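Starting off, we have a lone chain in the form predicted alone, written out as structure tokens.
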Amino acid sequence: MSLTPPISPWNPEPLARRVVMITGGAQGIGRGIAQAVLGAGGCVAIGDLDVDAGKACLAEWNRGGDAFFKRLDVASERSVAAFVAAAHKHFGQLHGLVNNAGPPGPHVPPLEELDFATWNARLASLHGAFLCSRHALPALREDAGAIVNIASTRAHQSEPRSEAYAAAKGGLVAFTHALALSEGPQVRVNVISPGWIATDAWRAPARRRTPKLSKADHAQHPVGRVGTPEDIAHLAVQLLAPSLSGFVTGQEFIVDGGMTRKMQYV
């Protein structure tokens, strides 16, 4: 037997026949990930509060049974349980979960003006990741499942009046490595922390527009441009595919064009 390591071919469809659930999957980064999963040979179950956006995805993709949509409120355990059950019934199996859904804006009133109910609601991305993972894990454990959480570079740096958003995203990073240890080796768990991602062209059709970005906006990034949903989606596909990332779990990946490595002097 030869001890020479062989040259292994790359699978052009690393998610072939694998089913991935994506929360907040009808717009923005979520939709970018859903389209990348389809392009990688997989099937997608997208959940989103915006029913019009979800229906638009199915109509524009025209993928038949490869794509499924159901309204989803990740802050409601009943809604989460119904979404996971419906996705499992539709496809018969589940291999991946992307916890992407959450409130869109980072800013809140001053802390002394912020009531507990509003604070709690602003943690929806963290609560949703817990609920969706809780209900999806039994199926994910059956076949080398993977969870990808979507956090933010705001887990590491902040603006004023963004305490709740930063807490939620920082919590997602910690939740990721804890869950990876609890669920390994059956399920791998990783987190992507995006920086500035322009999602204007990835909204529902009625709200879709070309991003208005200046040269200064792009120049802030060492790579020379603002990010796009595809930048996050390509990494998500890799992390979901056991053939590409089978030795990767419990890790955070910052995808921000280098901004968090750039010194900022005023």
Ligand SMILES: NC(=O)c1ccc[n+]([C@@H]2O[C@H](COP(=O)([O-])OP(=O)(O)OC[C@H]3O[C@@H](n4cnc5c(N)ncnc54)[C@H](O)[C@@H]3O)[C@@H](O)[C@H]2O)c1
Second form
Amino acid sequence: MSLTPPISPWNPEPLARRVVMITGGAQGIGRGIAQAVLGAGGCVAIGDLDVDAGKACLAEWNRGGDAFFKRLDVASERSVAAFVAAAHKHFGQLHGLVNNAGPPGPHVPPLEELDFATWNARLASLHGAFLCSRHALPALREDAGAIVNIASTRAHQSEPRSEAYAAAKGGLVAFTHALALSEGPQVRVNVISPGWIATDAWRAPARRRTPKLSKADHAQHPVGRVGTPEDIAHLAVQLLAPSLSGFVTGQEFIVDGGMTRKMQYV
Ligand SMILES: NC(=O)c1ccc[n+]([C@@H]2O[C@H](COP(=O)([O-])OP(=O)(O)OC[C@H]3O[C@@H](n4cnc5c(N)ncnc54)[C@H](O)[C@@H]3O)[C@@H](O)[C@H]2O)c1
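Okay, that one was the form predicted alone. Can I see the form predicted in complex with the ligand too?
Up next: the whole complex, starting with the chain shown before.
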């Protein structure tokens, strides 16, 4: 006879002593994920182009050696290699990578006015996920590592003049399932596609403000409100924790208040 399955309490610190690198982690969704990882008992290495914002995180969090910041440009392989090496040296181990950094705003000029260099720069979130994963994987393979990529609902639906952003985010969704197959069972790889997330309250102190959102902004969402960085961060923690998501890899999770399930006819 087998044993009675136990009723297990939820672990309040599912990332206890797990080390997670977060690109673009000094502001917005990335900062939300970093704070959730700290709240879940983990340690964070945040990399960001904005040095003032990164330093402000360390000062405001006051978590000593559990939080680490280094300037990072995910579009530069030299910068990525230096960031991953410095995070590894600081913590001695790496368990998670969140590929979150991306250029601001989805809109680009009409395609025939878009030169190749601009197109390439607008794909930085995809290129950065490749570079950061490439440099982090040797360490992530050692102890049930996890990668969480941040794409967008724009991988699936568009406004005009957003081709490069849509291509980058669609590429991230496909990159995720391909990498999950290559790296299993040592490393799990998943992707979160956020909808509209208001990030104004998660900026560096000088630029921080309460989001200005209308009733219509909120009401058009089936859940009745625009999203917050915490909405993305809670799922990121779950996907990073081997104890909660050990059977989950190669998947996309859309977190958009139900917007992509809503008929848009006027
Ligand atoms: N906010 C939304 O509504 C929304 C919706 C869907 C997807 N996303 C995606 O979520 C991610 C985060 O978006 P956000 O709204 O929090 O952005 P944000 O602009 O508020 O924060 C992004 C952070 O990344 C940093 N960054 C930008 N380029 C970088 C680079 N090359 N290297 C390192 N750091 C860099 C910025 O300095 C900033 O601190 C992006 O990939 C974005 O495409 C956002």
